[in-house]
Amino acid sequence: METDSQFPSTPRQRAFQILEHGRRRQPASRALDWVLVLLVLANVAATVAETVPGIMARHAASLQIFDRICVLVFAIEYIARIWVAPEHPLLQRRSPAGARVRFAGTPLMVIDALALLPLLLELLFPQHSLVRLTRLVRFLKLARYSPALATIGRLIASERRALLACVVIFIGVLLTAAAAMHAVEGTIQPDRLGDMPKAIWWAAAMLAKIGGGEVIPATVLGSIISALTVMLGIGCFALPVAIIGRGFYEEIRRRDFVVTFAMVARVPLFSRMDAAAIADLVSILKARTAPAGTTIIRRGDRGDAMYLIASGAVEVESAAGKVRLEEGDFFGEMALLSREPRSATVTAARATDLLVLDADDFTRLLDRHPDIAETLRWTAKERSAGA
């Protein structure tokens, strides 16, 4: 199945490869996903749009053709989907309807649903006008393109018990400041603060800003009381704010890991290493991503690295000629080894994940794996007599 996934050759395969595969690299599947980005900011905007008494007047009839040529092209995007999911990796063990009802159950398939149900309550009610407002649901559609809000959203799955013990706080922290300025200025400002739900709604202003309106502290204590209830409110909003902001850390720092990990253990240099040494080795290598097109290495320039193919394909441009070097080989070792300038100058011949790893790391690799070393050299040594 992976030759299929990466030769496809079945319309399904094909459609696949575009809708939800290997985005980066294919130019269809890439402006697929501008047009449909275009396409659900257009359909928000106009909804917004259609709010506007002048707006609607003038425009009301094209306005509403537009929405129809949006939910036609989402509608389309989602049964496609859906029909190709029976090539997803991890549902390919399924019956193609099997993997299809589990495929729609997914969140982002689950959204792209959501964002069709608008026109059937246009259809059911007709009369309403605010069930427009409904169409704003596809807004939420860009999680699909955009991988930050994914990883957002998984962080806040991982961490919801911290999260649900900071709004547990920020709620204790709210009934008991306005608890405490209802009791002492209660009966001094009954308009303002006499019943708890007016405490709760001052408390509330002071503790999301610095000020709490017209509300102004007759008595010393309850200036202490509303200074106290500034200075919580900073803590109640910087707690979840540092906790996200450490699991969005971490959770980029896995993703980095797991990727790093799966492309070195591709490299048939690295093949005869064990779990724990490829990880080892994540540490001290980094990711680079080449456009088609780039020049990774000059000739003449100074060796200060070396390159691991992880994906993609390079063209070595020597006195000897030109060489073309694919997934799991590698280049810049000459220059480490004999600590002489580069022989040759290597361009991505189309987009390349490569794996980096610098002169002073390459020195103690070899030093850690001497077969590692001894295959390098021996490398080097063939490219040299070829030269």
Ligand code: CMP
The other form holds:
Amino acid sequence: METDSQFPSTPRQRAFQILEHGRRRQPASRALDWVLVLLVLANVAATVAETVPGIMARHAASLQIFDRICVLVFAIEYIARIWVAPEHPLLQRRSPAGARVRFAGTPLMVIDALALLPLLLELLFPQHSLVRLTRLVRFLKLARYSPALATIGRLIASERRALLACVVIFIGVLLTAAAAMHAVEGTIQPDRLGDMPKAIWWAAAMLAKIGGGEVIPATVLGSIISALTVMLGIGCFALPVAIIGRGFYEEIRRRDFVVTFAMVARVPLFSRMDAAAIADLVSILKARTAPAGTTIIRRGDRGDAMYLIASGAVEVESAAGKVRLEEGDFFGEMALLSREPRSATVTAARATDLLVLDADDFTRLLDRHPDIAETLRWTAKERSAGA
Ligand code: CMP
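Beyond the form predicted on its own, can we have the form predicted together with the named molecule?
Expanding to the full complex; the earlier chain stays at the top.
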């Protein structure tokens, strides 16, 4: 599998290298990336220019030809990406048709398909000038070239529960503030706060700190409610910013190294997993670098994760003595299995790259893979017998 993509021999493999392996920084991949990025930017600029009557009067024909050329290039790019999909390492086990259908559903390919949609809409509704503005969706094609955007997407997905809680809190604060103000000043300022929809609009404006519209509190209680609403608004917005900010910090910290497919596939514990399960693990495992001498686990602490050694070595110090674990070994499974405190202290013997599996993901992994559960239980039993 690897050799195919590293030494392409068929036209489809070569096309795959150029289209999907831009990260390998082949000159052809790089050139294609640049051409596509420039074309997307030029297309978006042309769409904006088309809304200026003066420019439209003089260049309507050339702008339309340019747009058709862009659509043609984007369509060829889309078809080519679908064509090479069976070469993707994670899709090689599927039939070519199955691989293509699966690939077409990936977020970046959905964006590429959306980028072609405006032409269809323009053909169906040629008179509608607003339809032309749907071309601006092509801007999203740049997501392919911005790994940081993928990071934001991943962060939002992984923090969705916390972010949803923020939305619930925000709605709660909004309704409470609106109801309080409506009750206190609804009769004094009926045109601004006389009904709940008007009061909700006031509360939303206060929470977002764009001011309270033209509402000036007429009572002391109204002023207190307004002041409280502004303060709560700061909290409501600070919360999601803190959640995403912390996520970013952790992502940057764990960028000490990036968890790759090959790195996870090399771990003996996962040797019998199929490509899809390994791909799942790649997104779940977190990377952590431990400089020599770092204490990774302290005896007696509560267990919250299991660790796999991607490179380096650690020293395990238990009641029975010292044991050295090397690349490919794992540790920290015992506390998670027994729900008892950590049985030993584990220290990095030299600079060590670790793959970290959180307790929740550990439980899910055991449920889905009984063979791995069996190996872990057996190892834990052996280790506790030796301790
Ligand atoms: P846990 O008890 O969660 O935390 C300390 C870890 O050290 C433990 O899980 C095992 O993974 C590891 N460990 C404990 N005793 C031994 C041993 N005798 N040999 C190898 N590893 C051990």
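Only the largest set of C-alpha atoms that superpose within 1.5 Å between the two forms is called the rigid core. Numbering follows the first chain given and starts at 1. Since the structure is predicted, the reported quantities are computational estimates derived from the model, not experimental observations.
Engineer: Relative to the superposed rigid core, does the CA atom of P126 travel 2 Å or more between these two forms?
Structural biologist: After core superposition, the C-alpha of P126 moves less than 2 Å between these two forms.
Engineer: P291: with the rigid core matched between these two forms, does its Cα shift 2 Å or more?
Structural biologist: Yes.
Engineer: Core-aligned, is the CA shift for R339 between these two forms 2 angstroms or more?
Structural biologist: Moves: yes, 2 Å or greater.
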